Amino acid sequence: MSRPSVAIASLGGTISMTPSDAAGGVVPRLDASQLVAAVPGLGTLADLTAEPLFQLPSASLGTAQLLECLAWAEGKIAGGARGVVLTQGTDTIEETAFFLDLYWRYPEPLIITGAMRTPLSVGADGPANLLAAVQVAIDDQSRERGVLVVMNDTVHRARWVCKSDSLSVQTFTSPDGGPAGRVVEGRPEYFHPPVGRPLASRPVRTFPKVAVVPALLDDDGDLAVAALDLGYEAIVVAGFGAGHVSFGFAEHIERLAKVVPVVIASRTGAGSTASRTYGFAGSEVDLARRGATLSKWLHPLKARLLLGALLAAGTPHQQIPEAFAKWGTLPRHSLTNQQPAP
């Protein structure tokens, strides 16, 4: 019986972070080899292939670099690996998963894992996390459950990642919709059923800039007016509570929602918008009222990368709204309903 294949790609980050005197401190070093030949019994798990594609701290990727670490996993896909690894830095994680998420149309996994402590600290976490990733990958349980970021033996679905923590190796955490399972004795044992999962349209043009402006004590988004003059292209907007903003908030909105697209979502970190609760001015049902999308259950970080996509598919403005709905609600279905992206 042959082994399955799986291929890793590094992209910088803690992972692959070494001292230099230069710097004064960590700066990405490490390859993908250089990775993987630090992971006892790695290679015993499956056939690997490990190629470095970037090598940067993961504040410093951006839309097109992901664009080209998806073309290069899905080459591997289609070159016949059983999943596919993605080392990089943990800063942005829960928005390059996110990302690679909106247009992974594959049954096969691909993975996202990273580092809290580099390599030469005590309980560097790195290997472990690596190993564990792979274990996800060529498990057939991963199947059909889009991107996933494996951290601290514990598996996350992108659309509810995030990074709460700036230290701890145990930062990772799914508010609202929870982890999708664990690694136990080397393999994933998790707790619901493949969830379907809406895929965005392939980008026709470069990503357009996207602010994302906070509702702030005695603020009215002054920001939300500027940014329009940045050549910015669309708004969204971390409201209060369950998206809320302050009466000068709301006229801001109601004209700059003439103009481009605006999202509400909340800054909360956890929890939906409301649609029918509150109605006062700068509330929910007024917001959408002067034409504000509400982003329900999707935190603004990642309602920002959503709504460029969007636009950089081609979406005609008016119908964002109905485009939100697919991602900001909850899937009820068990099985993938995904159709290849155009």
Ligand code: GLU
The other form holds:
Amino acid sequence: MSRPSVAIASLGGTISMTPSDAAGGVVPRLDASQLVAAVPGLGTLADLTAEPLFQLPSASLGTAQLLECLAWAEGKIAGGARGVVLTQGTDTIEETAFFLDLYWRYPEPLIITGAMRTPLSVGADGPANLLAAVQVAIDDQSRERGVLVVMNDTVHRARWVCKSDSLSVQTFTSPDGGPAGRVVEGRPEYFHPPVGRPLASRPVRTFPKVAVVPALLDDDGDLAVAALDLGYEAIVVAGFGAGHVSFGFAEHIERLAKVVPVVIASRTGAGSTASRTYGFAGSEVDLARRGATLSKWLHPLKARLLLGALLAAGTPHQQIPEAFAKWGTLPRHSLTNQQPAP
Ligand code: GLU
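Form predicted together with this ligand, following the form predicted alone:
Now the complete complex, all chains and molecules, led by this one.
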């Protein structure tokens, strides 16, 4: 039987970083083929191609580069790859994975991995993560699961995965949905069957600037008002608790929601916004009445990317609540992959 083919591309990140005296710390330098060469036996698992796409710290990746990655990955699947693997910095994986998952329409898995320790550190985790990513990519059980993050022998779904520790190797968690599975003795074992997920329509314009403004103690959120003057086209409010803000912030939201889409998420890092529990000024019931959309289970960072993708696809403002109802609620096992939003 022929070996599966897996395409690997490197985008930079700690997994690729080596020391630079001039920079005063590590910087991205190694490319995909060097990362592959550092994993003994990787080439026996699959026919691998390794390409450098970018050499960036992940803080400096953006939607333009991600759309290039998407096109690259689609090309590899069209060319017969069993799966594709992107290596990148871990700082933004929770966002890049969600962004790519909005558009990834293939049954084959798109895997993202990285490292928390540089290649020259004792106990570097990059090679083990790359090995696990390829093991996940070639396994039939990984099909129909969209974009997956494989780190520390754990598989996470794009919509749930969060970076939860600044430096620990065990940084990725899925606080709401839980991890999708674990890599055990070289194979992924999944806790649940694949679930359907909505797909976004492709952008028809450049991505708008979408602000994330936190609700803070003793703050009335006038940063959200200032954002409009800076050219932001939509606002995500990272609200207190189940989606709450102060009295003053609530008044700003009422005015803003008449002009731009305003989405309320929770700044807590886990859990859904409420919809019918609290009625005080600034509560979720009050903010919905004032024209804001509740993000439900989507965390602020993911809500921001969805909002940007919806606007980039030309979605009329009045359809944004409907789209958030689709993405923000829990995926149901009975759904198959849905058609893109109009
Ligand atoms: N800890 C990050 C990493 O794992 C820092 C650099 C980056 O995100 O590119 O790669």
